[in-house]
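Just one chain is shown here, as structure tokens, and it is the form predicted on its own.
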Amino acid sequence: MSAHLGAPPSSPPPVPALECQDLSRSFGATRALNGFTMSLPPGEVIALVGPNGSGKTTLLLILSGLLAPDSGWARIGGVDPVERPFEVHSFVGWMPDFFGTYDDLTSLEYLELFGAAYKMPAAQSTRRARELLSLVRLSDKSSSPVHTLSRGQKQKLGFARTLVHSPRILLLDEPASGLDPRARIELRDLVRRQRDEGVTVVVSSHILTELEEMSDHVAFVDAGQCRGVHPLSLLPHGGAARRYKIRALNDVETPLRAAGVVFERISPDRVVIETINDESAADILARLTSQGVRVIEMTPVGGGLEGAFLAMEQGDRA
């Protein structure tokens, strides 16, 4: 006797590691949310992108538990940071755009101050800020006190504050504030480590080129509501244009001219073009290679994430 055992059972969905349905919070007469809605998928580096005023700090505020929404609700995690504040406070990882420090204890100090809050025995805590201090290139400054560290070394040391307690998901507005390109770099490594370990990363900040390139989803935010999420791959444009820089040898303007491109001179060997399309651009430089232009450099001027973010900015004045 034989028994149809059907399709096994699928695996249940992965539960998001941030949720929000219809969140609004008014600071007196100044709606920061207007019914925000959201979801967002774990263990990836989400973007935040949106233009000041548009809701999210506010929204970042709610999930880390320390902002109560008016109307709404919010998960972060599987669990309401409104009802339990202090468990989501234990997972999570808050480094808001301007934190305080305090500038008598060495960096060291500083790191194991906030391991004994979250009461790591001493021992432990000493070992984790060292580990953290390493992490963030900041070993040499153990001994230092804090209020000698430049701003950007202060960020790092924030960065690491924000790790000690190992959290699985972290909110980050504007980590990359007073960093020096170098830094800037560390950083977004340090990001992309974090979510190689299986920890949910979401960063809000206006410096698009950084987050695009550190980022896995983006979250558009206008007027304290949730325009969409999108994997970056997948971004869409609006019909925006792609802009490109070409650098050349010799004359490339006559035979962009012929082709009907359009284009803008930069500097005398440089003009930047607008097209439809990557597919576009390609065919550009292969006319231009064949009419012997010596292109030396095609380069995107502004990713996806530009273009889609003004894309967006567009649609809200039409």
Given for the second form:
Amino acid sequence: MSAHLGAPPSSPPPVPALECQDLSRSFGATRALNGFTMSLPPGEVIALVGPNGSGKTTLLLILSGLLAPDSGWARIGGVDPVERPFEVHSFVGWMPDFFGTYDDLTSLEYLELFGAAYKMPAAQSTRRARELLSLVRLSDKSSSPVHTLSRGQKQKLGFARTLVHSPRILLLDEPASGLDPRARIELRDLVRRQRDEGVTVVVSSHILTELEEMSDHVAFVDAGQCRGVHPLSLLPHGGAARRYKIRALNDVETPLRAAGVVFERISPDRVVIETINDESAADILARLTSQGVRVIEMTPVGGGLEGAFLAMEQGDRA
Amino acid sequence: MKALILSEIKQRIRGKRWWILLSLWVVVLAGVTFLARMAAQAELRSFGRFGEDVAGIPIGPTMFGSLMLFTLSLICLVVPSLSSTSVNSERDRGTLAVLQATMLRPHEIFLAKFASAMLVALAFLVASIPMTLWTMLERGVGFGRVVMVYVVLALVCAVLLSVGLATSAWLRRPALSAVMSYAVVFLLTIGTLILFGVSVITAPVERTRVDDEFGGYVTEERVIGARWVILAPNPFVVLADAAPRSNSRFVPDPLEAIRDSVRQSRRPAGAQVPFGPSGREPPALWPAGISIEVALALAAGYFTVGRLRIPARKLAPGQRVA
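To test you: the structure above is the form predicted on its own. What is the structure of the form predicted together with its partner chain?
Whole complex next, starting from this chain.
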């Protein structure tokens, strides 16, 4: 399955920020990646969407130069993370889905430590640490031990850590998981700010509405493969399936079957249909009413991204 | 790297545990020194009752030897714990991968962990210095002797730390790697002793017929050969063997006693005479012992760095990168 890039037709195709070709990686009997091929444009926020265990974390580990694939290759910012991991680290910031902190250090010391780990002079790393603490609004916590921070604050500190060396590519693995709505909004704004400064951000999440609000592109990942990269703006009309729930007072299944519409039966009076776009949905509704079906409700299921995500899973089962 | 060492040390000594352990350490060592002093004085008094002139006999060697052997025992107990969960507990807590994702090279992570643990271990050694000064005040303990013994103690610390790091980089579970590092300590201390003993009793016996005016007799001697090498890496053997002789009279010097007995293993065949201050000593074991220990430490370090290398290829079952 080939991934395609939905760049606007007017501009020339950009040099990809990320490229993967046939990446495979197994852990014991589990195949985490199975011929993963993808190419992503620079300077945008790209959402990695896929069910748990689809290979998103493994992909990000390979891209950050921490894990070697069994086969295939990758380039990030034009550099091979397997061959030259430390060069990759110089311009990539990686935030794992699960990470710990050195609890006995203060927030400032924690960020200073990573400044030093990126070989910054002490004065510079202190300056950068203060700058970042104010960016993520943790300045008042700079001398508190990390273990006194709340989960959301720790997550923000972790995000600040990935920015220590001003990377031009960010790999964020489930950055919003376990955060309350307010912390999520803050994180979303931080990600957008990075994008506005020209940073390429790859973010994986299962909170789809969240991704929808900050992403420019979406890459679908399933069973260790990339199932396509789409500009988010084109999603609802761009060929991805759209789902509608239909409720009627009389039999709706027979006419649907006659019309050859793919649908799923929820209860005797309720079905979920799948259409290509909004227009065909309107056509189906017109057809049903003309055939005497008394439709009392027809609502889209999920957002554009959620619909597309479910469609991908659906397509997988079919 | 300096920052990493500092932050590791900060984390180690910000807990209360460290200060409790350090105070306990000082109290125990002071107690041992005091008991050794009492024992030596009692020994001198008993000689005095038999009419020996014991006035002015220094009891420093008894105190110093006991103190140092006890310090080494405590090192074997405490030091492995400073490093034996260092790598895998960081993996468990999810703090290692984010370090590996920086510009830090694997050997820098290893060296930072090693150096910070070593500085803590050295702090324990430094805490024993007041007791050592006390033994020197009791006379009979030369400065060169003290320096030599401390160098060996520091070296043993380094070896145990390096081995501890290797077990923590090798095994996924901290509890398991801690046990494994103590198993290595056991092997080096009691294990070498048992192995040496077994190898000696299974050594071939050489019988020589000696003719004399009564018709002759047969002498029997075990051919130990190179079996002393098994004993050489034992830290207690290295410590005692490397310490220069104190030639103390009337009061026992534990280090000298061990040195004299382990050197029996290198006695040339046929030389039956026990040796003393005047006699010719068999060659030392400690140069070989130290070489084996240093080789062990280097191998452990090399292994650890390999385990920290990225990108990771093979992972232990159940091991997470992050």
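Definition used throughout: the rigid core is the maximal C-alpha set that superposes within 1.5 Å between two forms. Predicted model only: the values in this text are computed from it and were never measured. Numbering follows the first chain given and starts at 1.
- The two forms, fitted on the rigid core, differ between these two forms by 2 Å or more at the CA of residue 275.
- Positional change of residue 187 between these two forms stays under 2 Å at the C-alpha, relative to the superposed core.
- Once the cores line up, the CA of residue 89 ends up less than 2 angstroms apart between these two forms.
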